[in-house]
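Starting off, we have a lone chain in the form predicted alone, written out as structure tokens.
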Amino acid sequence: MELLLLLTPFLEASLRTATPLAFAALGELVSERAGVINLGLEGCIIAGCFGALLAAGIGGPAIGFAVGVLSGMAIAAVFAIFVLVLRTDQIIAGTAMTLLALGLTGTLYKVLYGASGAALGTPTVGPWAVPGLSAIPVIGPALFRQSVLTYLLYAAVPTLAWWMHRTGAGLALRAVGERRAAAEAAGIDVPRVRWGAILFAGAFGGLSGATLVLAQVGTFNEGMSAGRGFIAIAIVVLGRWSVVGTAMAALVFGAAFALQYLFQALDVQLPYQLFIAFPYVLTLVLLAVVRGRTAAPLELGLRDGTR
């Protein structure tokens, strides 16, 4: 009976924590389907966190989300310059962008807010219960008593799946990621497609960070992205580079993060560090299990589309 009473809060927490992961993973999915693996995604998320905090304190949550998205895109744009213009290695460039963003946001945070940190009164958006639907037993509150960002995610998943498989632009994106030479022969502007894909990934990474700050924790801490960018990249692999699969994998990891709250409610007598580490251990285990069973885009990670 106790477990049943905790089921709804657990599902609600799972979906809430999965939302920023899903945004980041869906953005990375688009980038990887264009043949670009963006290890700078972690940098886009932390930039979105800091940009959202800074702007929300000035103009409110709406401005905060907008600036969070732009901050993620700014990091992605620098990454794109190195990868598409200067033609550096994607892995090296992405790692450098993450280190840059982590260092830059940490430094600016200390300069602007001092040792005491940001005020705890940062404007945030709370959950909004959908009338009628939120009253459905067990699943109603979990699905329909969330922030507006989760509802946006509900719309983003089918829209992105439709776009990727039912539009010419989506077909061009997938063609670039599978056979760059064939795509160029068909008249597709490969650099343009990849620029768009990288900036989209940056925008969704920034939105992920803004969601984390403005719809969940309500403040900023140095390094608060806490590896979510790398988990999002793993989610894309586990989702087998499909939109729906990626969304479902994000939900699994959201549940893994929410387990720590469930175990605390059950008063499980284990070190809390085990609960915190669980999502990261799960990442390694699942990647080991699916190794060799996935079909990545053929051009993924290749410099200049060459083998």
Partner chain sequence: MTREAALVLSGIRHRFGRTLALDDASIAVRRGTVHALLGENGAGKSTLMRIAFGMLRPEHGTIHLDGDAVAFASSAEAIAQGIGMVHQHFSLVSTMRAVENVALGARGRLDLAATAARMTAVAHATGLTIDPAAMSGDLSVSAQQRLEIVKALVRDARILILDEPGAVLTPDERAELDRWLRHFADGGGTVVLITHKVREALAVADDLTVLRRGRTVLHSARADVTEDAVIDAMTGESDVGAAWRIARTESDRPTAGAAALRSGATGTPVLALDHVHVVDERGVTRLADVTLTIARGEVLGVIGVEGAGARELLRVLAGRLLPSQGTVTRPAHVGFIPEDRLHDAVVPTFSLTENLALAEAGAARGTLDWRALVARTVDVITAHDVRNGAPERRIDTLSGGNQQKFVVGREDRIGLDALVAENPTRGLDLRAAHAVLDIVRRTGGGDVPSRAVVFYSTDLDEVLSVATRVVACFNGTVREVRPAEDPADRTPYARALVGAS
The other form holds:
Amino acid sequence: MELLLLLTPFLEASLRTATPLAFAALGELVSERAGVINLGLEGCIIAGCFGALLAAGIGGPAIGFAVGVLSGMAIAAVFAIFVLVLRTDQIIAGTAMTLLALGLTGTLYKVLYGASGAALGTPTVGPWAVPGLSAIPVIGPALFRQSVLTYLLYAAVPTLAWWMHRTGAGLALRAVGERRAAAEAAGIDVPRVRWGAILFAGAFGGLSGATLVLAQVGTFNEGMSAGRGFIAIAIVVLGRWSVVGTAMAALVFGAAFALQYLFQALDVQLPYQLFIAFPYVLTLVLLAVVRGRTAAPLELGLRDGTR
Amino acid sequence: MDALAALWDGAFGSAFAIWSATLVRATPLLLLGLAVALAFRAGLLNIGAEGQLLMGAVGASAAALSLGTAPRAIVVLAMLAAGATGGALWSGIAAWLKRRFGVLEVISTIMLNFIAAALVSWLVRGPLQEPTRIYPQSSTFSASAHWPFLIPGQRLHLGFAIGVVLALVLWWWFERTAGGFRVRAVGAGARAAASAGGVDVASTVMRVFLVSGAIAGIAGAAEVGGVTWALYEGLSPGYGYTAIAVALLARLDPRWIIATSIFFGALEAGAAAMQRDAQVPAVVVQIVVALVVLGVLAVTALRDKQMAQRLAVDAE
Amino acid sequence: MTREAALVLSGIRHRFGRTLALDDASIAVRRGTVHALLGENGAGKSTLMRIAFGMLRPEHGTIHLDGDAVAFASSAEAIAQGIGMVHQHFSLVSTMRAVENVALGARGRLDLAATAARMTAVAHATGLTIDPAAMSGDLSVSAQQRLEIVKALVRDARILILDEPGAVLTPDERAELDRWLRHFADGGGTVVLITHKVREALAVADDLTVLRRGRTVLHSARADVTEDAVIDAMTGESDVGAAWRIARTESDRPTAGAAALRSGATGTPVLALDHVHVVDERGVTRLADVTLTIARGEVLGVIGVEGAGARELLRVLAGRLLPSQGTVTRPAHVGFIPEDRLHDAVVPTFSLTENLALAEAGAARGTLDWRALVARTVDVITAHDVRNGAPERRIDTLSGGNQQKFVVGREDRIGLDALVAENPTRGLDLRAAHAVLDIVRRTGGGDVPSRAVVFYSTDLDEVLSVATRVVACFNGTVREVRPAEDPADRTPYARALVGAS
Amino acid sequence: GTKTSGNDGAFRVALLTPGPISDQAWNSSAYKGLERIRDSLGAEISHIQTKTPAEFEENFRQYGAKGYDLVIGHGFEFQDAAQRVGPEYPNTIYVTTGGSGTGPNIAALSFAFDEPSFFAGIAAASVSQNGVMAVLGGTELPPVKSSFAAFEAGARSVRPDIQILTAFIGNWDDAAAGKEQALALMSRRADVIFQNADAAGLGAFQAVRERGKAWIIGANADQNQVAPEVTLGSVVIDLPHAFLLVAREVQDGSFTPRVVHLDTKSDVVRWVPNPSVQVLSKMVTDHIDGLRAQLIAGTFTLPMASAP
Ligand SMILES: Nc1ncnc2c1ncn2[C@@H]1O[C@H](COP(=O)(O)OP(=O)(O)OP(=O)(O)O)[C@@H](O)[C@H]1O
Ligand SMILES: Nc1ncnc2c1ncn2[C@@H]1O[C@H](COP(=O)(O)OP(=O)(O)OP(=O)(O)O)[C@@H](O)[C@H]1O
Ligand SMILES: [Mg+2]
Ligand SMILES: [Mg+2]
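Following the display of the form predicted alone, present the structure of the form predicted together with its partner chain.
What follows is the entire complex, opening with the chain shown before.
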């Protein structure tokens, strides 16, 4: 009985936790479908966190989101210069970008907010219950008493899936990641597509960070992205490089984390490390059990110019 | 400027900086870099060096604690073996998942990294906790489990020597032996290796996965045996991830990994000095490190372009 | 009859790094004609046409399209101007459906239904039928080629460039393609056909251009040249051309080997299959109950259409595929020349020496003697005339033909007792192809037959020129083809290909 | 090496923290302590953020070699490093906050953090409507564990039937995870949350502020101003005060290496109710004040925490 009462908060927490993960993973998905693995995603997220905090304090949440997105794109742009112009290794460049962004945001935070930090003074966007829909028992509040970002995600998933499969640009993106030479032969400007994809990933990474700050935590702290960029990359693999799959995989992760929180709150007398490891063990089990084609884009991770 | 001077001094400015800071920090990166390079050479994306290091540390600590005050040579050898076994067991899980269920190692190894961290966190509060059961760590190992130092008065330990020897052996093995050549062939063109060379690709890859994990495990053993003398949580600040950059920057060449691991070791040692001596905040240090890595990357990229042009000349 | 020039390239020079690929190359293609572009491996044919297609920008020279000077910045512009190109190495995304490959490059909303409809329309008009929903990677090679052509036609290509389309087609498919090209030209379309098969070119072309070492050395209407003149132009050395013509006439005599076999040159069995079955991962039977013996001194010719089982037969004989059932007898080392060189035979990023070592990688133990391997590599390079070959050179810096020569040379050494070759002359120029066929034919030294050879080709002439015996694969079964009384009569083979007895 | 480069004779103090000093809790108050030493004693200071045991040791050595007079490792986790490095640099005094090891030049500060935690437990139990409360930590460290146990003991001393949930985030910086964990605890009807998770704990403040109907308690620093409207109070270690006490002794040479017990009596640890909310009844505050006086007088000892 008690457990049933926990269902709604559990589902609610699942979606809430999944939202920033899904944004980041969808961004990474687009980048990977163009053949670029972006380990700088973590950096884009933390940049988004910081940009959002800074701008929201000045101009309110809407400006905060915009600047968060732009901050993620700025980090992504530097990454793109290394990967596409200098044609360096994607993995090293991405790792360095993450380091750079963590350092930059930490430094600026310190400079602008001092050692005492920004506290919880940032305006946030709280949950907004969709009239009517949120009244549906159990799932209503879970699905429709969320922040506006989650609703944006509801829209982004089908839009992105549609774009990827029903537009020429989406087709071009996929072709670039699968077989660069074929795309070139069809007259597609491969570097341009990759630029676009990397910037998109940066934007969504930034959005993910902005969501963390403005729709969830309400403040910033060094390293608050806490490895979400890497988890997002795992989510893309778990989602088998499809838009809907990635969204579902993000939800699975969200649910696993929510379940972890709930387990601990249930006062079960087990080592807490067991709960903390739970989402990752679950992922391994799912990967083994849910069989299917593993379909990494064929050009993924290849250095530009090495063909 | 002060900061950069501190960076240099902290890395190479004194005997202590070189032998007790830079090279000590380079040691896990060297071993892990080799583990990563071996796997990548075989086309295996082992991102799990971090977790394999932790499990190697667990294995070596268990060996050290259970052997107590047995003769040093025996304890150290046992720690090496147990560390390698711990790492190989951990990479073996990913290998098994890959072979049995086709789970991509890129993701399974990342998940196993998180799980290993949780496992260590539990072990140091459970079976391997020190006897007073207060602190989340093991007892300090007895002296016979302390790996020998290489230079009197300095902290550089046996692990580094093992790393250097392993690097040279691995290089020799890649270049001169049939087994090493097979691994390279599998990584560079699995289909051709199977079709033209009759290589059993799947089992080659599995073996590489285990050996890669074992080397990473030795890194863990070296860290507890040479540096910390006890098992702690938070043993690695992400060495396993840095090692990927170490290996890639060396173009997966074991000899160059000696150089790149020292480069990253120096960066970390120098970065600490920047904080200590120039009062540069930790976050700024991160920026400097990132910029140095990006700088090196840009320079090598430009050199590559020139190389490509020179190759075109040769092709004439 | 004079037709206006549709596509004219003149004075083209192009370098890759410091490799001068084209140096004063020209071609003038008249509208409504099929124009053959000939040359040996590495002559610059593909490069010239990639320039015409906007993929490369020449260092020097002009391009005129319908009389107007053009300078394409990208292939997108060339496509927009009505040029279509089918590349030597297909540029299909194998993980996408046929219809998506056709739509690739389109802008705005993607209307796959409309694209599929256009594909159907093209199929009606031309006979080039492709299932729009098929996964490109699952298509047969000839279907992939059709798809490449359809891609161009759906975009209203008026000028169609085909880079060595014949290399992967069976004779029937080849003939079908030629008929279609003729039809396309008669309807006002323009075709540039890149090939190094002279006879093929002469059979279909209205005009031809010959490149040698990046220069145009011959430009003529079909009616004004002889086969010999074209060959001389290609090779540049009339004595070589002459030597080769003699060789060619000999090898062209059908079933020259069969005669040898009948004369009683049998040896001991080397390769044997006993009730062999092969079932693939999807559970489809690829070979059904095959029993076959190949003796020393024999060249077994294998024919069969895509998917008939020849691929599996060759791999089982070469020891590259384990049968699901039945027994295989074979020597420890069987030389194998697979069709897909870049994937199955060589590691592109490895040096020639390393690629030589590759062939023994599975069995080798202990350390490798690089010094000896280098020496052997040099042997192969010299013995097989691998142009630009050097032991430490990366194999992917060689032209395709020279890569193939190297592979053949390598396998020739290994396959001392048995050699299996799958379409080994694919992409090779006349001279190189001839050298390969020579190796295949050379089953023995002196009067002792020393090895058993299995030879598969989509070119029936080629098979008949080397084989002492021919088997046909059909639906997983393998049957020996008994030649007709008149050795020139191809009917028995044609019937065997379609399963008729 | 044991060489000392005590160049100009300036008093030099170094601090090693295990995390970023922007956490508004454990690390930031230590840094404030270091600044206090500089400002009050004119010391030359240095700070470094360290993560791994290997780094603890290396930096202890580096500061010793540079001739620092006082090196503070902020946490019990530094004690092994101090034990190893201390003998090599006898002119430097190594102090760890927490831990129990001492030596000729090694000392430990021991905070009786459980005393104010006990009071916090009493206060919390008195405002809990549901009879369910929660403790939320970063990772399970000894001081955190004993503080939580004392909190529980305090709560049970006034409401024996109260239920207390325990959860750990697994790290100290994932604020979003801190928030979700707090929300999960609240969904189990916990209406007072005692958090000790540094930066990650900020998420718990946000959770309570957003969801309401619960109180939160700060730890380590005075966190009453983080979310004033929902904070019941803070269990504070006055690190600046403690650091200054020790540094002053070190500077004037009167310091004797020992375990320095800093407790309610020395006024280094305190239960600080949030002045902006007046929910604690006079009875409760009087009760706490009474116990506090007895504690200082030595007439009251904390009951052993009754671990569930
Ligand atoms: N991308 C490239 N980089 C460097 N050299 C190249 C490149 N492409 C072609 N070449 C060189 O340019 C010359 C002409 O090559 P091209 O591919 O045009 O020859 P081809 O006539 O098409 O030969 P084939 O019959 O073998 O296809 C060759 O020497 C080749 O090695
Ligand atoms: N891994 C390798 N791949 C390809 N070729 C190799 C490899 N290793 C060596 N070789 C080549 O094999 C040849 C012989 O190698 P090796 O280094 O043993 O002889 P060497 O250079 O004559 O001797 P020394 O070591 O005295 O210089 C050299 O030409 C070298 O380029
Ligand atoms: Mg060509
Ligand atoms: Mg040599």
